[in-house]
Amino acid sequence: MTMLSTRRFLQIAGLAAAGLLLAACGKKEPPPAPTPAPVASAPAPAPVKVYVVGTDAAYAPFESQNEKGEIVGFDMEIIKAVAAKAGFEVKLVNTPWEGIFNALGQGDRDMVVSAVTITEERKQTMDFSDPYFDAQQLIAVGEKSKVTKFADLKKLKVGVQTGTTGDEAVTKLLGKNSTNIKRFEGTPLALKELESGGVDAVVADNGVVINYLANNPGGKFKSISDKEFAPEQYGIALKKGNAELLAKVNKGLADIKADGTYDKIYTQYFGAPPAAAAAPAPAASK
């Protein structure tokens, strides 16, 4: 190798070594940051339970249908308030009275909220919530009728709604096979029959009778109370053995009574809180 070539080689080698040295002394790049672990998302809230409520929506002011077909009334306001307190929702289904308890027993309805009187007989096949309304039967007659008490109906034609406690009371008075008992699918139909003269009297739940008379002043009716009619209470009916739902309903009822919601709803429909309206109580039951 010539002297020039050797020198040139050494220069090049020296430059390369200096470059490597400078690179080694330069600032080191930080290692890449580790990829963060994915944040676990919060579990989705459990869906709100929806219970199907059967009601015979032909029983104003407790349950009826408005012009939009919506089911409205005192009972509906109560069960919605109970559901809100107890943390569930309700789906209201219009259900004929004649089959309403069969629908409950078969599981097609989770509850029946339809001015249902609590009776010992009914307790054999269904469970009831704590009572939420006091009630009593009432007699409706024409304004010129001479009827003054329940016993006066013994020889008259009497209209009742099939399967109600009014039906039971009249059956005891007139006899099981009496042809003078005229049974109807709903109390308003029985009262229409009274208006047309097809029956002499109607025995039904007092809240419904009072509501009907107030909204049909041209019918020329009057109402008669009788101490012979035992006081009644009604509750929310549930399928036998559904203890979980029964506990929820009773808790909701207790809560709306404690915070004033119940009194507010009662006053909205009957003009006064329960204590003030108790004599006579404009209540109802079936």
Contents of the next structure:
Amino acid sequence: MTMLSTRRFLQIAGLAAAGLLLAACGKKEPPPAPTPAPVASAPAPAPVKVYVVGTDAAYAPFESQNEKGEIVGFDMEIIKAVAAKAGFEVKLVNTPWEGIFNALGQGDRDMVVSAVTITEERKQTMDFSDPYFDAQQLIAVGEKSKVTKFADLKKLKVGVQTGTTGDEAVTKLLGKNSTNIKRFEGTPLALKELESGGVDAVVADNGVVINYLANNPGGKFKSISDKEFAPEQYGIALKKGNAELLAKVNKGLADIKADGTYDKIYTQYFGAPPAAAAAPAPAASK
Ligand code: ARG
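Next block: the form predicted together with arginine (ARG), after the form predicted alone:
Everything in the complex follows now, all chains and molecules, and the chain you saw is the first one.
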């Protein structure tokens, strides 16, 4: 380019720029922001992480689906409150209990929040948050049942949800090969079987049995507790080795315990804060 044509070029470019500016003003739109030089550009804020939470949403009051198909319950309130504190978001995905830990191991779920009892065996294949709930197995039987303690189930037909701690306890009592153990995909199915008389008892987490009795006010069922059942604690399960997310979850849990959010949610679901009732209050026998 010669000197002359360069000047001419700049003139034309200047005119064109002015024209653009005028057009922009005419449209009453702010002129486009100048592109910042690359060195001066500030890093864009990291987008909020969305973690996929797997839950077997047939376990009221911990997780269930409402009429709209939304997943609700104590566990869901807890994980949402933890997420809010820890600065991430959650996507709740209904996931069958059988296979729920596989989904976690394969990375299809980032967390399992499903009234999961922390056990030594599970700790071999997954990581757990700090405990967030105390639980224990409880027996549901018909109101006229003669069962008064766990050992009384030895010769009876007992329904459990496959692969739960209730299943483990009953398997220990009745024996690995006992045909009297009836295993179901979900705890509600086991309880239905109790209603129809297919099993004599169901062993499941206390909160769920109590909730079931409360929703069957006919007084057809009663619950039997037994100190033989080991105390259990629920934790949020994560894929092994995900230390960063585990730290975030534990921090969130500590924060909601410290600021009263946890107690508020607990009271909403179980009628009293955990300090006053370490475990859900036993249902008055009907
Ligand atoms: N707490 C028991 C366990 O970990 C039962 C949990 C079942 N949870 C569920 N959402 N179905 O084995």
